[in-house]
Amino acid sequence: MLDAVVVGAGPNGLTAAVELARRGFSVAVFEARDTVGGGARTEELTLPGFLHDPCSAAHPLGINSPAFRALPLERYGLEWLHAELPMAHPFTDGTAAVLSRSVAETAASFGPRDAGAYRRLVEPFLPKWDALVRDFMALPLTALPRDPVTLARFGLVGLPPATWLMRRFRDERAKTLFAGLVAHVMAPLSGFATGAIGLVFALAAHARGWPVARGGSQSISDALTAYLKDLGGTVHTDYEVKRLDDLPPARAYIFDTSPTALARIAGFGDYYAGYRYGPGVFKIDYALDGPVPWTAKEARNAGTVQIGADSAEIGTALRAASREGRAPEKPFMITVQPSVVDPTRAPAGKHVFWAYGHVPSGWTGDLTDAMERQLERFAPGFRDRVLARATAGPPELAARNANYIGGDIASGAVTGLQIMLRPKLSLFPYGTPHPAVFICSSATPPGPGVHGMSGHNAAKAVWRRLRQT
């Protein structure tokens, strides 16, 4: 009998993986695709040659992720490569905003009348940066935090939604940035909490950066994948579990999927009902026959690129895609350029691009022409570069990873108490109605994104039952 079966390679599954074998525990991961990686894969999508990723492409949470900062993945092949800029916003204008790794140059680029109010803003937490982020992405409190002061402060700024917290600024140009950022969870800007899910972007970027990995986000699986192996777990791919039963017997199950294929799997009827999915992303992956021609010349440095016009305009887009049941007219988008870094990812002289804009759940149009549309108010000459396109509306996001439920690549809502209290409303949100059986998807805190802390988490629950037992 094995002492843990880990349904699903995503990087939490793999995380929770390595944090049982590392302590000793018999492991092995099943995997329904082909290939580990989850919302962290790599693969050609549109031409030979050109290295994109499905999901996930820069990672701001990944290389502050005191899960894999504990982990020795570099010697397994995972480089973290930096743009000269973390992200930049242009403006229509021909000027941008830039988030940098300095404080200072960050503060400049909003003008004179914010600069002072952005470095009062992030300034305090910077400092004890890698114990918030413990204390925060270890949620929920189930434990005494390692500096509760800077916790309590941290919350009293960033419980209160995104737009009180905006309000410090007086210029459009901080307003829209940090619109921008609380748009990459796909939450409404006057949301509770949204305000936290901004600062927790912008700090992360003054600390570390916002990183792509070299040769795509498929290194951060594979080495996460190579370390299992080396302590004695197992990877099954193409086996897809539609039962317990199909399992080997195990004194616990960990599943990295939705909770709704939890609750099928486990025949846990419906424990999960209220779990609340959020809205969908139509997704570009762009092989480039050169950079692309933004106006703004920060742009062009940055890995990661914004774009909405004014916070106004995001907000509408937010709105329309999360309430109301509509496309956008004109998408926010959040777009990464891995090829400013990564020489790698394209033949010499190319460039891949990636970029999503917000629709609703389920939604089957096509929103090419309003994402190029965008692009080209930024970037004009942009469609005259594009050497072949690869789409993925909801539908076919869903069909990649049965965790996008609706194309909802945060595998649920962001928004209200679920932004902290997933799947459920409880201090033990890893474990459910069966006592050998936990989830440690990103439907449980810290939420989504790539950085295992879910899996790592979820892990602890783990092998303090099998102490117990």
Ligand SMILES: Cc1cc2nc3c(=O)[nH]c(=O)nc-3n(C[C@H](O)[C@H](O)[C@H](O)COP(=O)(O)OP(=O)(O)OC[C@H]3O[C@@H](n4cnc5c(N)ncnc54)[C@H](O)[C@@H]3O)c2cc1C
The other form holds:
Amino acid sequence: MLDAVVVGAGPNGLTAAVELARRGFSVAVFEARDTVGGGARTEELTLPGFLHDPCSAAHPLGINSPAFRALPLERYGLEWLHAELPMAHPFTDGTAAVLSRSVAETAASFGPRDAGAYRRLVEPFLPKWDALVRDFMALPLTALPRDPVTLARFGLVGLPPATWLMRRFRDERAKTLFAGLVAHVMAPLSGFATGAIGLVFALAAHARGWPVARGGSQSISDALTAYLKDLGGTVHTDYEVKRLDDLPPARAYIFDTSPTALARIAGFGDYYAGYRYGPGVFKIDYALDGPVPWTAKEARNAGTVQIGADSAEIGTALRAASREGRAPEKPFMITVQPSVVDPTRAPAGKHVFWAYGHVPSGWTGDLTDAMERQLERFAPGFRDRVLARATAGPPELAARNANYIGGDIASGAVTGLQIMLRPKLSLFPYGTPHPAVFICSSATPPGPGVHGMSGHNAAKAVWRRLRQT
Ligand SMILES: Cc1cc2nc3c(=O)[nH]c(=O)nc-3n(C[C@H](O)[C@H](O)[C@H](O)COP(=O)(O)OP(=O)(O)OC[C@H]3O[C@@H](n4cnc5c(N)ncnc54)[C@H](O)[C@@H]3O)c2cc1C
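Please give the corresponding structure for the form predicted in complex with this ligand, as opposed to the form predicted alone shown earlier.
After this comes the whole thing, all chains and molecules, with the earlier chain placed first.
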């Protein structure tokens, strides 16, 4: 009998498996796809020699993750690569606001009227960042935080809607960049705790940057898998789990799946019926003949580039996709240009470019033209550089990964109380009605992103239980 079986080899499933294996437990992972990685994978999607990340590409949460930082992933090939700027947000006048490693450079890019407000917002948290990140990413709801004062201060600033926090700024530059940060998790700007989302991304940039992984996001998954195998764990791919009986006998079962799939597989009926899924995304991976011809020079040197002319346009795009059930005419877009720092991703002189915009759940249309019209506003001549493109809307994303229901890449809406209390209102979100069955996907706290913290937190609960029994 195995100690633990993990279903799903995404970053959370693999982290849970590693955490258990390094504590001496026997672990086997079962993955539906023919390769490991889930949302952290790399594929030659367009032309030979162009290595694309179909899912995650930028890793502010990965490099800041207490779980990843405690594992020897560099020894297994993971190398973070940093562009000159973590992020740039270009405007139609050819200038850009930036998120730099330096608070001063970031503040200066917002203009004189908002530079002080930005410094006052982020500077108190930066010296306490490591304790803060541990507290909000790993805190069991039943334990005391390591730094309760800082966490409480963070809560005061972050729990109100992002629109409140944005009122600290007088000009559009800071407001727009901040609105874009919140939009990374598809939360409407007026939603509860959305201020915290923007603040976390900003603090993460100042603390450790927003890197890409050399060779692509697959190298994160491959490093976790190689370490797991060294620890004696096994990984079985091409193995879709449909019922608990499909799995070998084990003392604990940990699901890196959606709550809906877990309920179906484990026969939990409507236990997770209240869990809500959010809007979808439309993803495009480009093979380019050269770098993106951004008008703003800052954008040419940034790993991530946000696209949205101002905070109102971003708010309109978010509302269209999440509340009005229609695709935005001017989509807010997140784009990443990994080959600016990683020459292994494309043939010499060529580039890969990664972009997505938000669309309603399950949307079956084609956002390519709307996205490229947006890109042409900030990078005229972009279309002339396109050698090939691979597109994926909600149906394709959901077909590739069962966790992305309706194309929701967060595996559950990041709105309302579900931002923090997911997949159910519970002091122990990783537990299920069955004492030997656990859930560790991004449908559990701290939510979406490649950081492995849901897997880490769930594994902690599992090893405590295994030691008791
Ligand atoms: C287009 C896109 C862009 C993104 N951009 C970023 C980004 O830049 N930065 C970032 O940090 N995050 C990003 N994300 C989000 C990130 O990829 C996810 O939050 C993260 O991968 C969640 O990890 P997970 O382990 O919970 O689940 P997943 O990575 O989704 O892994 C779940 C795994 O379980 C497997 N599985 C599901 N059901 C079964 C079953 N029944 N039997 C066997 N196996 C099963 C799936 O095949 C999959 O491999 C992006 C996601 C997408 C899709």
